[in-house]
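Listed next as structure tokens is one chain, alone, in the form predicted alone.
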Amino acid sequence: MTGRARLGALLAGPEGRLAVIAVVVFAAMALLSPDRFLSVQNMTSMAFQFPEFAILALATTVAMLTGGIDLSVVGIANLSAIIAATILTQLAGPGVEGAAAAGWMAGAVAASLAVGAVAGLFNGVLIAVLGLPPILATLGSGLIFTGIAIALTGGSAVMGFPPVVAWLGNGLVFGIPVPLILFALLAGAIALLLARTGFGLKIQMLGTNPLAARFAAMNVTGVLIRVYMLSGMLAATSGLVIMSRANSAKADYGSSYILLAVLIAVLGGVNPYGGHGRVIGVVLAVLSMQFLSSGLNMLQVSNFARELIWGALLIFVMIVNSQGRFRPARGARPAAPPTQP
């Protein structure tokens, strides 16, 4: 095989562009700022700050692999987090140390989890039962748990926790950021989930075609709110991340990482018509985002600029993957031409 045809074939995949696409971006932001991006205090920060967005873009990829979305995520996220906030800050308050911590904190680990659970559980219902399309389902259900978010809090942050609550945001485990190491274990569970269990079957089997899946006697409606469930739960363990790295819970964290997250989605390969999608190309994709983030922070690039690149990128992957394979799934499909005899 020729030098050129070895890569069309490594372009020819969403991973192999991916890579592509990350080490071009890495080798760009490195020419243009050598001493700063590749410096290690640089590196380290990477690490802690990408992790919290990612863990939203693997809620929003299992969403998307049904045919479906999670808007709701960001809302979810800040929702369950001044959930545990409370915990923390009522009953167990700033002084407290030792076991007794970690027992709040795990205390207010489970709570935040259940609440992303039944904020998940909400969103299935809507889905699976009430027939909502799931774009407008989960923008509507984002609403009400921010607004839920507000009531409890009146727009204020949640400040005053003990200190082991740091350690999930800020902490170190041999040198190795405590968030990355939690964004491996779940993307390693889902990439596991998807290609080795039934479940993660389904999944896929119903983002690709939901009448045959229905037709296979599929429990369409069991799946779906498993999925938003999952989904709501990786939002709400990325909003424990938020809280520990800003110290503080606010109805109003992460507001751009919605778009972030169905950008790493789309980005990644992930199918925004279900069926397909992988999790190798959603950590590309996040690798890539955080190195382009951390370029345009040290070129002093300002936000609304970045949300501009963003939505454009967006737009314009979703514009090369329309003119490969990744044509809507649902309906009938093209027939496959007839053998001859």
The other form holds:
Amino acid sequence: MTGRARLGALLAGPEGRLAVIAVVVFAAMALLSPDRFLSVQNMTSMAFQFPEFAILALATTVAMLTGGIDLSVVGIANLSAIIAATILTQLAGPGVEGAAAAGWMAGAVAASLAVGAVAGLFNGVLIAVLGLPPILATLGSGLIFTGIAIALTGGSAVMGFPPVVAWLGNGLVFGIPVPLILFALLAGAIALLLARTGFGLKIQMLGTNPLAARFAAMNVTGVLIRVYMLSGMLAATSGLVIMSRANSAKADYGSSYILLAVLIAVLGGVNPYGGHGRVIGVVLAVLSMQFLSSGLNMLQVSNFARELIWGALLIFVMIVNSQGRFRPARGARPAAPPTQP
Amino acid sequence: MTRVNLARNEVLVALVILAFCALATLSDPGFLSMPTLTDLLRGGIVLGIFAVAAMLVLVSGGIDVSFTAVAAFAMYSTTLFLVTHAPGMPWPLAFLISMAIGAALGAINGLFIAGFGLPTLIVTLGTLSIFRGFLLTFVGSKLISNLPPEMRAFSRLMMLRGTNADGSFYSLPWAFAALVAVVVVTWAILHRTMLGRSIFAIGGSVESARRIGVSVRAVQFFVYVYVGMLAGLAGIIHASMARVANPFDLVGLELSVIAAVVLGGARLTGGHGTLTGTLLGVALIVLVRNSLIVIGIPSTWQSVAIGVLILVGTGLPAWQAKRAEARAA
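The structure above corresponds to the form predicted alone; please give the structure of the form predicted in complex with the partner chain next.
Now the complete complex, all chains and molecules, led by this one.
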């Protein structure tokens, strides 16, 4: 294969284009601010920063693959973090150490995952059993989860954790940040789930054509409920990471992450109409966003300009990806996308 | 005799509003009064204009989450221009400028949606960040609290004012007439023009609309420009009434507005939506926001209450549709 043909093949798929974008952004930032962007300190701080919203992006990705969307992930993350935080502060107290601390931590993690699963079950029932459109079901349930979190705490932050909590968000294992390891494990697990299991295949079939999935005798209700439970548990995990990094839990943490999570999923090539999307794309999208964000931060570009650039990047990538890919006809789902040349 | 059709959201929402008012009056007899009414009407002006705009987009089969950013952009840049270059400009002109800026930003949405055929939710999520980012980076991020005199004058124009029995003042600003005008114009477009029929048609089925000769792109483009224009109007009214132009205002309201519209019976799948339902949905949201505390529910539960309303309001019709479908199959 000639170099040009190889480049053409790489650019043909959304993941390939995204990989190019990630590399270009990295190179540009490295050239513009070499001593600071390439520093070890910046690399570690990036590795600590992105996992919390990257895990939320994974949560929205699985919902989006079925043709739905989960707008309640931030609500679930904060509510489950508040439950975990309440256990850690009220029952365990800031003084516990050693085995007792590890035990309380395990209990708090289990409780928050259970909250995530129950919240996801609630979403799944609304969508699969009652037939609510996913946007509205998760918009309403997100308000409810946030509202319960506000009502439980009166709107203030829960703090005063035992020191063991900090490990999850700020610890290092062999010099690698714990949140990064967690994200890598989750991304690997979701990628395997989608590519290698019957459940993963069902998720993608359902997203491609729900009617055909039903005619193929798939238990659509069961699959949807499990997808939203998975999304809820991923959101709860992200909530734990946010809690540990902030060393507190509050009902309105990460409120801008909802937009960011949807943006990353779409940027990563997940088709908002369902059916198509790969975890590698989401990972590449997360990396591009983080390189851009940290780089612009070093160039002293304001947060607002970053928001502007994110939006522009989203629309740019959508235009490139849409060439022959999306048919946004309402009501009718898009036909199977043409195979990649 | 006509039976009350509970499947219709309008009826459901109207009943909930009546029940809410009855409860509120029982726990506080002072609830049924002119000040409450004028407060609610005043609170509904900006939300109502937004909701009419959002309803039009839903009817056309799309969704727009960027209108609050359009409103903030149009409102803030108009006010800044007036303050720095034309402090004496009469308010109707200022309103026109804000509406023109809104329409121009709406045209950008229209270009991506009608021109490139991108999904509306994703485009407007993107332009929400773009418009807001551009406003705060390049136009300004400081509050303007010394509004130009004409905008202040507008906020003081009252349709109605009086004193309650207990000595409290109440008033209804002329800004309310803007909501009325928006409703009348939108009603006329939707129900008295071919354009309106085309909007319903493409919301029902794009392909069918195309085959009967509707220019889908032109209609979609119009919808997003019109929504931008209404957003510009709502923005400048909001700034005048709040007596301050805050570039951080408004953004964040978009999902509540869409929730109000869907509560009123508009469907996310397009083709369905009424102005009556939309206004009832707005009334319910404003009522819950302003008066939850009157019926004895602490305000910390406000978002739970709105969330439950959205789920019940959209869940009942969805559930009935599903049952009807199961019976037909």
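Think of the rigid core as the biggest set of C-alphas that the two forms share within 1.5 Å after superposition. Positions refer to the first chain, counted from 1. Model, not experiment: these values are computed from the prediction.
Put the two forms on the same core and the Cα of residue 310 is off by 2 Å or more between the two forms.
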